[in-house]
Amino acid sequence: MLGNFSYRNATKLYFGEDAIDHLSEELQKYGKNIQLIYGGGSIKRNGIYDEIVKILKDNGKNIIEDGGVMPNPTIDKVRDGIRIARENNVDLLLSVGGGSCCDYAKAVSISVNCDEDPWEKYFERMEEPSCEIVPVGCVLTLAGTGSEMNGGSVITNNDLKLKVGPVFGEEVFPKFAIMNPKYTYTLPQKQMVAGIYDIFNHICEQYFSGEDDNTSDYIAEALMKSVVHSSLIAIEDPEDYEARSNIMWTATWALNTLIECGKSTDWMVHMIGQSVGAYTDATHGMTLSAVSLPYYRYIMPYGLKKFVRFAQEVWNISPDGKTDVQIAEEGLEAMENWMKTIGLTMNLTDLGATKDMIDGITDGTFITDGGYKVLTKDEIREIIRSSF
């Protein structure tokens, strides 16, 4: 049976060839200052910093530069983000880059008014947010996390060797999104595969709690299946427009909060993943394939019914003449099968992790209590452990 639940997305979404020719109607409905938000420099060398500068001039903004955001953002430079902010009376945070980029750009929102130390409010003591907010607006050029569409911040404190990912509430969320799948081509394919991973265990996140069958079970199993399909296709051929473009729609639907409604949800393998991140400074999706496999291992027998489920309506597993734990486990085996077959990293060696960090790993992830079983410390230094 679902449970309660109530629903609404206040981003907007522009999707196809040609999404960014609506950025200028949206920049129609903000102020003059808009601090542009971008990564290492990537969409200067392709073209898309020069057509968003000039569609941003056309329309009669003054540009605030605010580069250099890192894959794994942190809280300095969440920061130095604030300070730009308040020192030039910003009106709009125009993140264009990927999810980091998003995420960071949401942080900032929430802080530049904000007396407190941003990083005690938010991702320690978790609290929304209590002041004016800097409205966020998305440009995607890397497919993965979905916050273009929802209210996560990701940020790493690097002195605490923590990596927290508080979910803010949907006046957080994006007012606008632009997504143009061919945005995503020039990207390497070890990011486009990290981010295809970071798809699929977003979905698996949410399906792997609940026992019942319920809308939102079919809706991710359909949503898994695609990102599996296309994925064959976009590592053969990256500039496959159909194939790509079924990733960033999936990306956006996988963590949109659609499929968590009446589900209560897991994450612990992001929580693993992300403290793996605090100390290795790994891509994210690399960080949740290393351990995805070692954690669903530990937890099958206590959600049994569902791997079962996963395995013949995911992977096609014929069920005949196995048991319920042949069938789940044949269908982690093709999981498995999948994931070296796109090039995912499948352990935390191959992300520079030492098992000297397997403590401070461990005493750095966070436990949820929505999945089939409540670990101890000591469980998820057992999981930490295989999966080296």
Ligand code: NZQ
Given for the second form:
Amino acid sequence: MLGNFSYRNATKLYFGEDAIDHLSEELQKYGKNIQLIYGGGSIKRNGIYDEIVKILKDNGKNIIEDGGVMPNPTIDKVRDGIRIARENNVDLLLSVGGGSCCDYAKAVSISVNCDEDPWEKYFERMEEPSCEIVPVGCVLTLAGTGSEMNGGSVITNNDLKLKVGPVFGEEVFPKFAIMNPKYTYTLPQKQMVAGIYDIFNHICEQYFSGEDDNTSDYIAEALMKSVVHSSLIAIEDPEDYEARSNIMWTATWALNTLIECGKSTDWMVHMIGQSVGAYTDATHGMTLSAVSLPYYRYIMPYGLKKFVRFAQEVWNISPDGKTDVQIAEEGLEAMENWMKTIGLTMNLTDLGATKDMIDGITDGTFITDGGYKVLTKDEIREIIRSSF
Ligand code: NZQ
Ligand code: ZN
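Having looked at the form predicted alone, could you now put up the form predicted together with the named molecule?
Complete assembly follows, chain above in first position.
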């Protein structure tokens, strides 16, 4: 049975090869001062930077540069962004990049007009914003996180070795997102597949919980099939527009609050993966792939029915003559084969983690209670240990 919920998504999307043509009309809605947020320089190399700067100038905007947002953005960088926004009376935070830039923009947006310390308020006490929010717009260049259409903002505190991702309400969602699948063509293969697994795992996190027959789970299965199918095409031909556009669109729907409607959700792979990220600074999607199979194999007996359904519906495993456990195991094997085929990192050693980090990663893992088994710290430690 579907539980009760309310649903609205506040982000306006422009999707397709000509999506950038809509930037000018969006810019009309905001004042002159635009904080242009981007990462380590990919947008300068692939020409997106020049394209955006021209549009901003044609619209008479003042461009306030804020580059250098790192993957897994830090709270120190956020503090820097807040300073830039305050000094320049910024009217719009325009993020041009992947999830890191967009998450960073959101963290800045809720802190500019707030006197409290952003880490303590949002990432420790997990409060909702209580001050005026500077609007965020997003030009997406990497499909994966869903940050373009959600309220998530994942920030790392290197001093505390914590990576924390509160999910804020709709006022923090980007006001608009521009999504041209061609912008993702220049991604290194490793980043593309990390994004693909991020998408797949977002769906898993919302699918592997509850036993009910509900529409959200049917949508989740369709999204999983689509991303698996398109991933196999995209690794052979990264410029296959159909595959790249399907991946981009699936990423958005995988984490824009739709498929969690009316059901419980898990998020334990992300909780462990984020703690791994705080210790290794590894690529987000790879932190998830490295711990996923030990985790799912461990919880499978507690949610057997759903793992059987996953095997049959997503991986076409035939149930004939097999026990439920066999079917479920074959499903996870099929998933493992797919993960290896597209080139994901399958263990923590390859991410640069060392065994002396096990206790710290365990301590930094938040325990959620929506999945099939509420884990103890000892169980988390064992899952991390078997991910090496
Ligand atoms: O920094 P530049 O030079 O731009 O290079 C980036 C970066 O090195 C590169 N890149 C992006 N688009 C490119 C490109 N290179 C060539 N061509 C392009 N078109 O890719 C690298 C990774 O970028 P990043 O933004 O870090 O990746 P992603 O989109 O995967 O974002 C990861 C961050 O999002 C958080 C993660 O934890 C991590 O911090 N997440 C956010 C979520 C949310 N808001 O809901 C949910 C996710 O579960 C996730 O936790
Ligand atoms: Zn993720």
